[in-house]
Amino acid sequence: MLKLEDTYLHKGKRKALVAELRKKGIQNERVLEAINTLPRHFFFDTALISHAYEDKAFPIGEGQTISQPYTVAFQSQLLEIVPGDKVLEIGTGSGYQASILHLLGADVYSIEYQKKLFDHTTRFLQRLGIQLHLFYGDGTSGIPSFAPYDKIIVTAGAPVVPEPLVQQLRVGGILVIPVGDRKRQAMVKITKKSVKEISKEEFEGFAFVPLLGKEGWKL
């Protein structure tokens, strides 16, 4: 286990962050407890660590960011995680969102497009003792060898919903993905009603880095 300092000050800041998220409309108490439990500052470079409990996204290298806590909570809430769910995450990033899903009881399969970020996050999560299934590659094609998934979450903005992800979602499963242009997206919650039928809900007002890959944006 990696020994990182989690002081009373850090814990107090997490409680304040959870209170802020609750005021902003996050109602799932299990999601809020996971955010209260996981030290977000562990996932920050030293230079930015004082900002770890602000409700903002911050850069983590390779053109990627650690998502705003509200966004992490909102996506996690939409997924309706049940302990034991097999969850595919597209975009491992810092590993923070995947770790929140892990704390919610999910069996997490996460794939990262940026090799340097994948290598760094893999080493970090191993040292932290968080057990996830981590992969390097084009997440827009999913990971078909482990499909179907109960839930799928995409942590970058897509131009369209990648069809391979819908195909790899089990019937009754939920896919949460931001869809729009390169700057602004709507959060889309897809529920797979049958092999050929899905339902959609959309929530406006989100901003993610672009989803890169065959079924996403091109470099």
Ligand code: SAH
Second form
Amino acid sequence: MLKLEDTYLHKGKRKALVAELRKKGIQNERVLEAINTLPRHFFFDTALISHAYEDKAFPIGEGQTISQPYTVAFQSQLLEIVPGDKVLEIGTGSGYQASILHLLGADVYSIEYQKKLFDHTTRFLQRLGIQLHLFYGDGTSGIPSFAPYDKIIVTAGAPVVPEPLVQQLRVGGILVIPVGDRKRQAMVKITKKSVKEISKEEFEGFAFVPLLGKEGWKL
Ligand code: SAH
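Can you now output the form predicted in complex with this ligand? The one shown was the form predicted on its own.
So here's everything in the complex, that chain up top.
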């Protein structure tokens, strides 16, 4: 089992990564501080650990990836998390993005579609002592039993915005979701203005693994 050790070398690399993200335009100090605090290398397979502080996505098994730090920072920043926010994440994966949201003070509900990853990440986060509400299943239907959410984040590329997610967002809430084809997506930020009205902002240039399931891509 991987030893959870955070050395000065790791801390130094993390600081350099934060400086790089700042240069690339991430401005939210609380987001940068969370990235500076959380050892990303804990979320990596032993063989890839030396790459943990590169600003790149990496494999986490089952054909899935841990998102690029810039993308994690960008999505976290768009969510405008305030402590106490109830946040739903679709695509737990390694648990890194969910842990960043937790460090920002959110109460995180996260759902993962791949059973093996779900089992692995549940055990791992328990070991880390990070308390999140983790669920196994198709997140494109949201998790209606705990709705409404202050914020919703999707960390896989969607063909369209799943309607259940907009429904489960409280009025005033924010949904951040990459939408596009299977290879490239635009980051879409949706703000729910009223029960019937939303506003939309889009940022080009992202690449996620596909969101599968009922309102996602078919295998
Ligand atoms: N947030 C993750 C990124 C993981 S990659 C991290 O920080 O590591 C995207 C994840 O979304 C994959 O683990 C994939 O299995 C999952 N996924 C894809 N479709 C899904 C769906 N319909 N519901 C829940 N998870 C889904």
